[in-house]
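Take a look at this single chain in structure tokens; it is the form predicted alone.
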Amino acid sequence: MSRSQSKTNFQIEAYKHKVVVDSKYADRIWRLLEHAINEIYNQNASGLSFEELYRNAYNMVLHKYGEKLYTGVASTMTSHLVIMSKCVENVHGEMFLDELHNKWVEHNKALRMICDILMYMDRSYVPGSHKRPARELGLNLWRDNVIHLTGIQTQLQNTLLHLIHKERTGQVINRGIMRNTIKMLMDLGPPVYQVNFERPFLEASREFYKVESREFIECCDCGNYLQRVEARLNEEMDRVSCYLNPKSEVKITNVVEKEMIANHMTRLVHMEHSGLVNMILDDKYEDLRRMYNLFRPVPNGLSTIQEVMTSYLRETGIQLVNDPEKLKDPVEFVQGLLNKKDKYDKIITLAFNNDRNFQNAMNSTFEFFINCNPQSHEYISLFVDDKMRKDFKGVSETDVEVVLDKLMMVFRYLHEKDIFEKYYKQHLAKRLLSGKGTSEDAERSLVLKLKTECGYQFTSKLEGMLTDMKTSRDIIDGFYLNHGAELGDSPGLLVQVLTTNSWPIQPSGTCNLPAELTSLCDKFRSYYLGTHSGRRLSWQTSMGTADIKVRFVNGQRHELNVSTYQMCVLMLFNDTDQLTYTELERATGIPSLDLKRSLQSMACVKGKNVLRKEPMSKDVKDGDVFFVNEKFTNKFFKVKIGTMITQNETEPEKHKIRERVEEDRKPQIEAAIVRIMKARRVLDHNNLMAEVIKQLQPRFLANPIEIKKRIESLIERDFLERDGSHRKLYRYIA
């Protein structure tokens, strides 16, 4: 059984009878608004009721009188605010703040009662009116009726500038209210603050540093001037942080230093006494890092301090390596090199933050002096050598990477390293042979360090001379094994095999050796090629050293350290008295130059001189003849008798030097330029030669007109081929 249901549709309508507020109704509402908002102000708010007083407020709002109520509430507050301007305006000195700051509290409670009556027009009113709302009205007007008040606005700027001055000049003064002041600026908006006292404010303080940095640069050192102008930045930093905008910070701090520092940088770094220089000079660490400090947010600050450091330092650097008397020792001349460097190092650490810029500046100007004197290379390895023969024993580990470190970093400023590497073989292999070097471990520190830096191919011989050290010890330990017994008691001989590619022994003749030797050296010749299978031995007795025991009439001994020729000469003395100089040449077959050194050392030196001769000079002629010095005297037992012969390298040793470093650019130059084309296969003649010289800079400055000689060769001889239609257009020829 079914029933039909009928819909029914309901609509609520609102309801249309008009509430009509009359005028009269709405002037005897605003009466009583306005008697409540004038007992505000005359602070007599507690007999008022603040929940009728919105009510009013909302009623007003609700039917279409909120014209008339905001702008009888903005009428009302002018007439209160141009009362408490008049009291503000009348009050002078320094109670003037406070009477500003009292009708300003006054005015802000008052502001925040009305507020609180007048929220239903702040939320239905006002944005549909494009008003402001009550609070920012109530700033409005306290700021064109109070504050832009022509006797309010000149005498607050005033007053507060003076109080600045006050207490810029050490005088105390009631930050507070200060603050409090500054505070209502901030409050009524930027552009209030701003007009109002930021902008005089920067504008006094330009003119206040602008006289005082006048009579300070005038009376006071570089450093002390630098003292009161940090001193002053601190004050400023700390005014703002008391009671300023912390936005005006940056603004004030550049006022000061653009009329404390950057208007005098250039007579500051150089005041005569206590500029820049003599602050390095004097190491015033303290002072280099507050100069710094001061310098860096100014313009062109830093570049300023880097140029007179860097100009001074390659002045005095350019003194250094010229110094006529620093390069009489090659030790003090890199000594002098690594104080410097450690000097302007600990600068750069402690004063200037490590600043990349500064220890660039500083490599580029070492780098600049220390190769004006074509001598450096030769200098820094003999300064190694010192080193090795002498200051590294018993030093700890650590000491002695210190100091390689160090060397290191002079190293890395050299442009021809391949001739440091020429002199240091040199002194490398003299160590070794003569068994001077102190620690064989600074020795492969030092070859591992050199190998990082600059690649396998710069360290493969120093390598290979370490390695026949090591293999050479081994080798006559097994000759040893073998063939101790049957030596019996023949003199003990300690064989050093050098590979001939790795070391830098020009090829000597031999001398005659004694005969108790000659069959010894037999013996080991047949020993290690019976061992070593396609090699070939020469004796290198140029390099030798030996130690012999001697027996003088008078019943002294020693045993003196000499090289071999010189026991080649004295061997001769066991079945003789006296020899002439022509006997000694022919009987030992040593050459004559070295023949004259080895009996200079031992007839002509005080304290070593085991030889006589006759007639005495310091130098030895062919007619000399030689006797056994006698009367010879030392209170050591062992006495070691050198070889006269310089440090240093002779001028023609050293032009033997640079030409054989040119002759080994060569095939590097042109392996380079074949690397670049088998790569890049077609490259102009500019590009190339840039490439070149880019790819050799680690180990060498190559010379642009060598790098077109080797390009040359290289086209000759079908490597590479020029351009049918362009001469200067390179094609690899694979």
Second form
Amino acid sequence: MSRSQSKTNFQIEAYKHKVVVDSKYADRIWRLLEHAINEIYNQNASGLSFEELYRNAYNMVLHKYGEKLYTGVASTMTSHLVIMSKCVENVHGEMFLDELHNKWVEHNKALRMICDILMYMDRSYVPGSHKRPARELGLNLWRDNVIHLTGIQTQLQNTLLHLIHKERTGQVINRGIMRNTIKMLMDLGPPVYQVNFERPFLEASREFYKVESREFIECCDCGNYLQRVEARLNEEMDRVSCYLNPKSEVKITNVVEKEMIANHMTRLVHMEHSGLVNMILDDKYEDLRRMYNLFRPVPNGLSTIQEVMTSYLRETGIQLVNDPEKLKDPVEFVQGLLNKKDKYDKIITLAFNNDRNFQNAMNSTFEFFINCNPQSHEYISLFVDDKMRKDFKGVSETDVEVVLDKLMMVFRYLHEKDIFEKYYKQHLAKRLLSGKGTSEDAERSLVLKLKTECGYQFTSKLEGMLTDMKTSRDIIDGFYLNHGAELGDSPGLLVQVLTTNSWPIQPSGTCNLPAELTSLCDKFRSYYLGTHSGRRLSWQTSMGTADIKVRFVNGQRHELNVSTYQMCVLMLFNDTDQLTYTELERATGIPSLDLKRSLQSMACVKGKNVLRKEPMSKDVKDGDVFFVNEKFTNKFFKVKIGTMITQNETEPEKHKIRERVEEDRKPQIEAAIVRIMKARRVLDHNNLMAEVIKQLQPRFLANPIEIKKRIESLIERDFLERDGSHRKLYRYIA
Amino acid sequence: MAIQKDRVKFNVGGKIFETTATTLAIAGRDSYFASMFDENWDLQLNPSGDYFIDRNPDCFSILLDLLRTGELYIPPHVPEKLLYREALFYGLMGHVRTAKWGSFDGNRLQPLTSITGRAPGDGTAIRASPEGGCCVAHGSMVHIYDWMLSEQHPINLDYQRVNDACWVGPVDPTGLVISTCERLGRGQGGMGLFNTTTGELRHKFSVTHEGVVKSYTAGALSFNDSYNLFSSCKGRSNEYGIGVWDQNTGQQVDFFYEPPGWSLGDADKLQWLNGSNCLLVATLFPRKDNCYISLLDFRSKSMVWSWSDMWSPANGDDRRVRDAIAMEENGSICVVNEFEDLGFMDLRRESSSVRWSSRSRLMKGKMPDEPCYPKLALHEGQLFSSMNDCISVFCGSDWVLTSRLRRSFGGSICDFSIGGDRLFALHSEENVFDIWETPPPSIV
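What I would like now is the form predicted in complex with the partner chain, since the data block earlier showed the form predicted alone; can you produce it?
Complete assembly follows, chain above in first position.
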């Protein structure tokens, strides 16, 4: 009983899990913090204790009054910002930005102290409550209550734009305050910067440059205009680096480029007396470089420049290759091409940043107009000939290489490289046989370049020619080493042994050599055949030259440089004083055309007339009689008689080259067809044509009609057959 | 103003401490001390020449010692929770966390504690967070623990079974991606990004096939370095494969459709390989009748390596692959069967076969009633394999067994995870998980 009573007496209080701080206490703490925040904003913080405030804020959060603390701070801050905004709003003119910045500094300082106090709130309350940390809250409130206030927003925007406009028109502004103000906008986050400053700034700039570009283009020439644009661009970039967000740089330069370049592009390029063409004409590298750099970022900018450049180049190029003055002299003609190439190379290197597209455009334009004139092939070869004969004398190896490389550049443009090869072979042969080439190294170097460009096949004959020249020297050396002693004082002999197929020479009948030579030649023949068994040696007397010493009756002595034919004729006059044409023809056995030409150059050319002809006339007739010209005088000891030849080919000869080339192409086309069909087995007509043309491209442009003929011929010879069902299909027959 | 000399004197809860401004500077910008000595505050000294702080002096001395030495020593009479509370007040939580335990070494692990969960069913998965906390998935619930091992808001998936979970990582420490089964007819399920502090859904990842958003079941998850999220996906109309999402935008960026006769959409495991820029996808027995392991290259949209046991002769033996892990440094894939035999495959050779390790410990006849199949994990050259109630650690080029981790209760280990320098092991029977950590390095 007593137990039950004691039970009722005892009152056990429920255990309190949490000491709940009553809301009055929370109000008191908050008032304290509120007061502190007010004091901070009033710049009267010296009396505040950090420890106490931090502890109070901590306690509020700890006792679940985080929400109250957060909203309280937000509203207190707002009330101060509203007051600040009123102050700022009422300031106008020069001082507006300063006032705004001062208030911003004040707010920032206060915010920093408030954040110090609220550190625990940021860490413990904010993450789980969908709220922003205190600092972000402070910035957002500044944005909403100050910056976005209509009175301030417009004034801020106008002031900034006005100052920038002032700076653009050449006045000095306070860049420091600009930097501070814009930094503030950036601190408030990218959207604030964009809406309040960047967008209107870009819009105003667009307007400004639209007007300015119209003014400039009316009063400036192209180079001048571009200079001004460049200056403006530099100014804008300088502005960005001084007081704007670096990300704005691309945007503002885009505006300038669009307004000043893109909108006036065609007009600038085609500007009369100062446009692109004039710049190219006057080698204005600086202006061209500027144009390139300014046009590059603009859509279609570079392609515009490129188009104008190529069409101008094409026009002048066609003029050049068809210039009747230039056509008279192949050296002049090719030099003109090389000069043009040099000029454009230089422009592209110095002004156009070695731009690939420009190089390609230039190359295809050159390719186009060089091939406009079918004579280019011959002229280029003649140019080489001229260089090899004359200009390379005493020139250093590197200089020669430079010229050759340039030549190769032009060579690459040729479509029908095999025609070039035909010409080149002839010219080379003449050069080698006449001993007129200046440098074997240069010859070899050029052949090597052609080989790397067009392959082994292309140059095999050229190489054969060069090799023949070298082995000939060795053979002659060997001949004199072995037989020199027994030869005594017989005439000196220099033989060039030429491989039949390598040289562009038609075999011709031999003439009757003088007795002194016949025995010598026979000795050489037996020596040669003795060392190289199984060969056949025939004499090309039409190609040789001879140096003979003459003593005229009047006692004059001369050394004459003559052709082998002429030598044969002159030797006959050792025994007699006069001979008729028929006698000469019979004695020498020289073909009449050649004989006439030889006699003509010995009897009819003034200064070289070692013979006298009766009757005196220009042409040699069958009945003419020839005497030694006793009155021959020449102030030189050595006299070169020469045979009348023309440097330029005669028309029928040119025709012959064309024909020969066409003939040579046939087996090449056939080989290509067979190669392709062997790999593909079955192929339709169009694809086969395309492949053949592609394969032969490096050497010549194959004519589709010719390819078709070759296909027919191959079908006839059972290399190919037409498919039974598809007439368009070809089948390879193994 | 602030401090004229380097020496600073505090009165904390009545006890005097003297230290230097240099020591306090170690606390960093986001600490109480940095704010206190900020020049904006006109700091008032007491008449006795010290600064008063109304806090627990015992904890202050521990924290001050931590700032001085970088080491944390908690005397037995100070409860850890008390210290954490004080550390939070001073803004020194990061310092405490770093000093609390050492960097991970599988051979020096000590059991820290075991935590009993309150989930009713079997555990599905446990995933360590980079901070040292973890999440445990049971049925349709995910329980979150922070590094102090106090439980946060549980995440309720509304009856949808959780398949996998994956922490977003240091860029978003509170982000957790959870994959769940599709719920028929309601367009629910799939995959979502959750905030582990509040337990709220922040983003739902959707799958689009030919411009149409489809509902799907999300399976295994993985992240790569460039913030892409991968998940195996099963759609309703046989849209099986691996989906890829951009973590920043939350949008689907790619989808690797499962080739015929192969399995990707049902994968048990995804693993991103940094070196080869590939994703390992493993679908294993018994989810499917056969095992499929493949490496996917998303740039070329091709399967660059693959292996399956569907062509191997059915020898009826027991060697079914139960888990697989790629070891890039060795150029191999390690697999394990239900008897904890390790097997290896060469990643550099196409059509490689499993080379089973001879260390095999056959356990026929001694299997527990409710066996848990082995799982594998790799951490800095150490290979971990769980089997029944114990975790084995293998080291060296030949993968020699070097340590065994075992707690006496809880039954078999159904999953374990390494992260934040800790190892978490989830038991199947008692709904318990253990935490293992490496002690801080010795003083000398």
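None of these values were measured; they are calculated from a predicted model. Numbering follows the first chain given and starts at 1. Take the two forms, find the largest set of C-alpha atoms that superpose within 1.5 Å, and that set is the rigid core.
Participant: Inspect the rigid-core superposition and answer whether the C-alpha of G151 shifts by 2 angstroms or more between these two forms.
Facilitator: The answer is no, as the C-alpha of G151 shifts between these two forms by less than 2 Å after core alignment.
Participant: Does the distance between the two CA positions of G170 reach 2 Å or more between these two forms, the core being superposed?
Facilitator: No, shifts by less than 2 Å.
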